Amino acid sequence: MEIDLECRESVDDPAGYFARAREAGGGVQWSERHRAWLLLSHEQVEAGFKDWERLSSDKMDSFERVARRRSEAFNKVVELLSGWMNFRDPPVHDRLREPVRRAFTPRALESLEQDVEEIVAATLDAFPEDGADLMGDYARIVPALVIAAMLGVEPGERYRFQRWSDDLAHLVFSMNPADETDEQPILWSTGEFTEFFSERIEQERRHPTGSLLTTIVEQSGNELSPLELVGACTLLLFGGHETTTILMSNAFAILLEQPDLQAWLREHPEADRSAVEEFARVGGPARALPRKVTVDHERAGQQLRKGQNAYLCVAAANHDPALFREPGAIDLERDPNPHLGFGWGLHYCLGGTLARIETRIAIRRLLERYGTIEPAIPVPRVRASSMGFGRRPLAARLSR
């Protein structure tokens, strides 16, 4: 069987597609398709998290080998991607990452639910009577509004850095940053964050505001240079609200299509936390996860070349029988649910807690509020790559 991580198969019945070549070949295999080793089973993308010396997720050498054939403009942006906690390994991980965990605990979020409730409120407030996009005019305007307020930045500011975030996610995301060939957009948008962060930082160290970042910044100490610094913060406002947009919007179009889970989940409001796992289970923001092989070695019985890449297949461990009763079933009880949707190991998500808080929150009160929720258009089917997925536009007839 020759998988392919973006057909339609994969993607609208990921239980009985990876079901089906787990069978026919085992947990790891390799694909022609892709041109890596695909990682498939609970077990071994599990361990794949955890395997970073033989399994990187360092893409700096990617970056700086495109680098060296692009504009010295372009250099600036590997430089500002270097302090990208999730692209590099030890012991570098470990030193872009240790101020931010310091700031980044799950009491400090779980502090922050209040914050939260009022951007939903507000969010809320400014919908249409008759309707709305739950995508555009609400997953991707509340995380925005959330890591925007952590930060300590103007509200007004979220529609500048969600450009810049659109950005660079195509090279950020890309298997091969080689093949990313206008980089124009790239280079404004990494002139633009290192402006903006090197003035929020300089402003903080003389004039602390109590945000997130003023935990960053005084937590950094001399541990990062003030280019690393502020790629930490550019990470911080890009992660903390597209993963989570992701999230949410695949929770509210399921919510959409299976209006029998909507009314579940009104008679039994105390299951929100269970239900936000199962959503993260079957629709969170990344299907697999990209590694490159840097020893060989035998996975699973295959063996494993230096310089091969991989795929940690989330999406195949999130539906394997192994681990999940009825896999391909959306149970929002389901007890227990060791997805792997935030990660695992060392590149477990800083920000699960908050995406967990911010999605529950928004489900919750947009159940609430209106007795009625239903689409207005036909839900659009998933539009998947290799690595993430998503649908838009969620547009939902609402009424109290």
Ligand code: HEM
Second form
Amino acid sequence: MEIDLECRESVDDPAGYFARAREAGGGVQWSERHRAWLLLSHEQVEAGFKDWERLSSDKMDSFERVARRRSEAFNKVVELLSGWMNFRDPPVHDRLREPVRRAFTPRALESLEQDVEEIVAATLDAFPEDGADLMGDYARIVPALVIAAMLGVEPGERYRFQRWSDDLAHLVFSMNPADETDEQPILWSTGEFTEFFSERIEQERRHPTGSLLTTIVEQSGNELSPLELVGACTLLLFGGHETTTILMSNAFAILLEQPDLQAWLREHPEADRSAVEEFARVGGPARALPRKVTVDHERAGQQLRKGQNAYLCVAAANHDPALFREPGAIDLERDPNPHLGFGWGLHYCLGGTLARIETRIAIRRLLERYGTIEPAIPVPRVRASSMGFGRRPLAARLSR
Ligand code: HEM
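Starting from the form predicted alone above, please write out the structure of the form predicted in complex with protoporphyrin IX containing FE (HEM).
Entire complex below, previous chain first.
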């Protein structure tokens, strides 16, 4: 069977589609369509996350190759992205991750929870009277404002963050060797980020705001260069915005499409934590994560060769019946729920706890505020790419 991670069926019925794929060819298969090895079982994907020495995340060689085809000024973009820990292997990865990891303490996250409550309340207050687009008016807004608060950005400047998140996406996609887009806007936004965050970091040194960025700056000491600190800020903005937006909006889409689940969650508000885990299992944004094979080796009877590409297929692992009973069903009380939506091992998501807090509070307060939440038009089908889900407007009729 030729697997296509972008086909409709893999999105509409991941449990059935990936079960057929595993049955036909096992937990590790070569895909001509993606020119990559696909790791498809939970066991293989989890092992792949842990095996960073043979399945590397490091993108520097590939970024430098792309930069050679661009103007000299483009090196600035590569320099910025070289500070993104998700694109690096140890030891550089560990050096970049450590100060950020130390900032994400339970206490820091607790104080962010209060910010999240305020941001969610203010966003709901700004909803139009009788309806809203739960994507554009809510899921897209809350994560941007939370990250801005986390980085100690003044409220008046926070709305810039939504646009910047899109600019950062263009910047990352420009690193795809096939990308031909004009580099000028990318260079312009790289300059804008670097200037803005360099100033923010400098202000933190002089007058600490007590935000998470304060801790990152303090913890980094002389370990991170000024540009690496800017890299950390831009990664937190990029890694924490679109991902959380997609998770939230997919959760809202499920609640709009399945009124019985919505009614159940209203009756069982205490189940909101397990509900968020289940939404992350079936609607998390990371469907497959790319890796590079660094040495010839065998996995599940297949011979992988140095230099080949591989995908850790999270969407397949999260629907593997070896770990999940009735993987195609949505069970808001599922326990245990060992999904891999936030990754695993070395690169395990640093913002997972924050994303869970945001999604939980956004759902809970929406359901509390409105007794009726219905689709105003049929919920559009989600667009998927091999790596993640796209956005979709979610027009909803709301009444208290
Ligand atoms: C629903 C929301 C989110 C999802 C599904 C998600 C998912 C992931 C996944 C799958 C990885 C591992 C990538 C890999 O192994 O290649 C990752 C890494 C990361 N995430 Fe998240 N993420 C979310 C939200 C956030 C937030 C809110 C932040 C920060 C504010 C964040 C910061 C990071 C960072 C810094 C890394 C890199 C860790 C490393 O390379 O060591 N993420 N995320």
